[in-house]
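Take a look at this single chain, the form predicted alone, given in structure tokens.
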Amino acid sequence: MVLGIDASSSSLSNKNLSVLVVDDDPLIRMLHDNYLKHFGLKPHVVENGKEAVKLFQLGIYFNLILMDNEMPIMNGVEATKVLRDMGSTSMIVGVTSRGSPSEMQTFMEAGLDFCFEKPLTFDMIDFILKELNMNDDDDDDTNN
């Protein structure tokens, strides 16, 4: 149920997560930014893949990257490949307005963890954050 989600229950575990929203559409950036803030997050927002890569080159780490596919300058497939080639271990979730299986497959093969049609919903973001928190818990267990 989208309207009934109680984000406060997961906001404590989300508090320390860093999130990057990469999308050229100002409406989608604003929507995803607001949804993530509802979950207690403070996302950083950029307009294209090149800006995302630049942040990584500067040493800025994000636990989660929401990556649009179709953007000017550097699209999501290119940016995801570059980030993975540079050693990024962030969870990268593709968001695309074109949900054809072949395009989503190409995007996934670039190094995504998940891919969804946009815009993301509260349910989708809740799922992503639960997966991310579960992966972080698994990493903590293996590092102890």
Second form
Amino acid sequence: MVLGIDASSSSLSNKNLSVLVVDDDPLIRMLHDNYLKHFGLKPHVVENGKEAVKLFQLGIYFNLILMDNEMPIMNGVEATKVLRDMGSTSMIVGVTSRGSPSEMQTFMEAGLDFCFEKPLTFDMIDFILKELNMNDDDDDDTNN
Amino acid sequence: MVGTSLSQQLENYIQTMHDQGILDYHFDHVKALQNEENPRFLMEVISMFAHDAEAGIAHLTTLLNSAVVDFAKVISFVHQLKGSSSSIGGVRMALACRQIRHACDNMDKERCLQLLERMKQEYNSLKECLNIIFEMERSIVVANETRHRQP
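Following the display of the form predicted alone, present the structure of the form predicted in complex with the partner chain.
Whole complex next, starting from this chain.
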């Protein structure tokens, strides 16, 4: 039984999407990695915001970044702000245990596109991928 | 045939845990991530969760029993435990974590200590349940490996 997945998020359309998972908890990294693989993606995984920023500085672009908030060295709010200041156009989605409205608001204001409270679900990924594919379609229309 | 009946027993057990409110649907999502390429995925997740949870609970116990409690640190550990327990479907343990967070916001050490005991009880129930699932999964994996090795 496959939960919450429909044809528009099929593996075929996701093959070319690059994804980065940023979380300090190894269990969460493993879960998010496998959730995304279930959708035909091949995520890159790092353990804090500074590592995510380093990848950007190296010129490595990700269509999607799943960003935890609570992390040592550089947390999700800081990392998101830095990435946006540096010109990152990735879709950045916050996935956090800190689900109070004010905490989610602060996280959104750092520059997120969306923010979800943990745990990550198939439906959330489905939604995110649909949004990503829609953005790609918009870009195609502009270029034509 | 042995493998099939083990799988059915496992499904029945998981349903019982749903009925008792110990596990919610997130557990089923995690289980659905297991496939032929990673047949021990669920066992790995359970091991990791138990290891991390026990370390987190030990930290919380030390912090909350200090003369002067560093509530910011307590909140940080509590959020990690809430995140991991909810991700594996341990809904009651996650709820206990949320309650500790609220007590921290009020800087209520006594209440935090009471809720910590409750959270430990929820963790023990969850751990017992996950251990049984782990053993059943292990039997299934072994049965499948034995079947594949037979000529």
